[in-house]
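Presented below, as structure tokens, is a lone chain in the form predicted alone.
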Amino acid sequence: MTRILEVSALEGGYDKVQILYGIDMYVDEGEFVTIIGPNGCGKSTLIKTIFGLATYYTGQVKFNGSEISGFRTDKLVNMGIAYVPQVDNVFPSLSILDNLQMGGNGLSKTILDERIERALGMFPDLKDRTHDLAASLSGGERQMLAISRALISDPKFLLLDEPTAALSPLYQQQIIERIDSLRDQGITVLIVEQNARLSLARSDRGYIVSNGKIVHTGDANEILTDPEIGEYFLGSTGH
């Protein structure tokens, strides 16, 4: 299997105030890979490390085997990432449609025309009202024109923080449903959630920061059904 993403000794942070310590991890080629963790432990800003969108400090990450450390969120795009925040994800005064050809800057009319095609027809809620305001899209839809944006730049890893956050559980279900689809297209996924059971019943692996640290990796199922892990990092069972 290819490895898509490597991270080693990874720290990074805010200007001067450090937020991640000597974090290391991987994620293979069309793996859904889940980061859980308590609140405030380095969960997002990890990603946004790794996208450039954080102060990256030392270590190494490559993607596709070259080195991207400390690069530029444009040139990531450009190499086929793509990154979904968790707020101010869509321009609420423009349009869907409008939104989606945002995600297009620089393609030909054709491929774009082709692309928002294949990304409404991955979130079909959008595709009859792509002249409607974003600002009269409920939360849930939002967050599916957001990752519809993303994937205008045809990504091969698609990067989310906190996609689920905020949502009703009928919308949580079903984003995670079609980000779990998306490996059908090819693309990788790796997820910082807050919903850490809705996200790891459909992943491939996990990782769990605390403190800025990678302190627990195995087996998304492993994760789940590991009673101390349960207990500490994923909430009440309910039971």
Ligand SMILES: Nc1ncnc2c1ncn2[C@@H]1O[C@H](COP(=O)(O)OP(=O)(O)OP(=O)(O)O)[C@@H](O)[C@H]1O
Given for the second form:
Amino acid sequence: MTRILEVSALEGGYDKVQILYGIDMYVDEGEFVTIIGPNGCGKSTLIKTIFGLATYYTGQVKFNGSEISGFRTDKLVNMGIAYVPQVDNVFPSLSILDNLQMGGNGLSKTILDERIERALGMFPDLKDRTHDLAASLSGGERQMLAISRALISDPKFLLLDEPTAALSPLYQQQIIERIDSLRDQGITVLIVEQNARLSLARSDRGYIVSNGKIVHTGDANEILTDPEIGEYFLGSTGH
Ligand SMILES: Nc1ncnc2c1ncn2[C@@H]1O[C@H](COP(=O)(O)OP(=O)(O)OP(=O)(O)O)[C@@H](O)[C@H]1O
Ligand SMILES: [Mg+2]
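Mind giving me the form predicted in complex with this ligand, seeing as the form predicted alone was just shown?
The next block holds the full complex; its first chain is the one shown before.
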């Protein structure tokens, strides 16, 4: 099993504001791994630090065994990592097609068209609407577009930040299922999710972040069935 991501003793934040303290985690190739934790605990900062969008201080981040700590985002994209941000992840005033094309900077037209075709194949809801503005999409469709755009760079490893936030339960389910099915295309998934139960149900493993630290890790099932974790981190609704 290839260790696609290995993070050790990672510290990071925003300029001089430290948010992350000694993060140790890993993701193996083919896995679906969920990060959960309360609002403001540093989940987004963690994946942004890995992806070169927050300030890396110390520690080590390895991708497929190679050191990538503090690497720039464009370099990470070229290496096969993609990221879907928590907010503002599509350009509403551009068409669906334009949004997708923006995910393929520097690709030849032939390859770009192929990649767009493939992404739309995974998200057929968008297929007949490529000339509509992204602003006309529902919340769930926007997330599909944001994920499709991330796929245009042909990533091996996809980081997603709360892709089901603010969606109806039906869309939440659908989006998580689609993300899970990306594994069939050889894409490894690391996801931050507020809808912890939903995401953990599809996951191999999970990490719980609190106050910028990993406070628990384990198999997804173990996390889902731990009564204490349920009370503090999964919400009581059972959804
Ligand atoms: N650009 C920034 N500059 C300074 N501090 C920031 C910045 N962005 C976020 N923070 C702070 O970093 C801390 C962690 O934020 P982060 O967004 O990582 O939390 P989160 O776990 O993703 O929360 P949520 O569940 O609400 O998305 C918070 O205290 C937040 O206010
Ligand atoms: Mg966040």
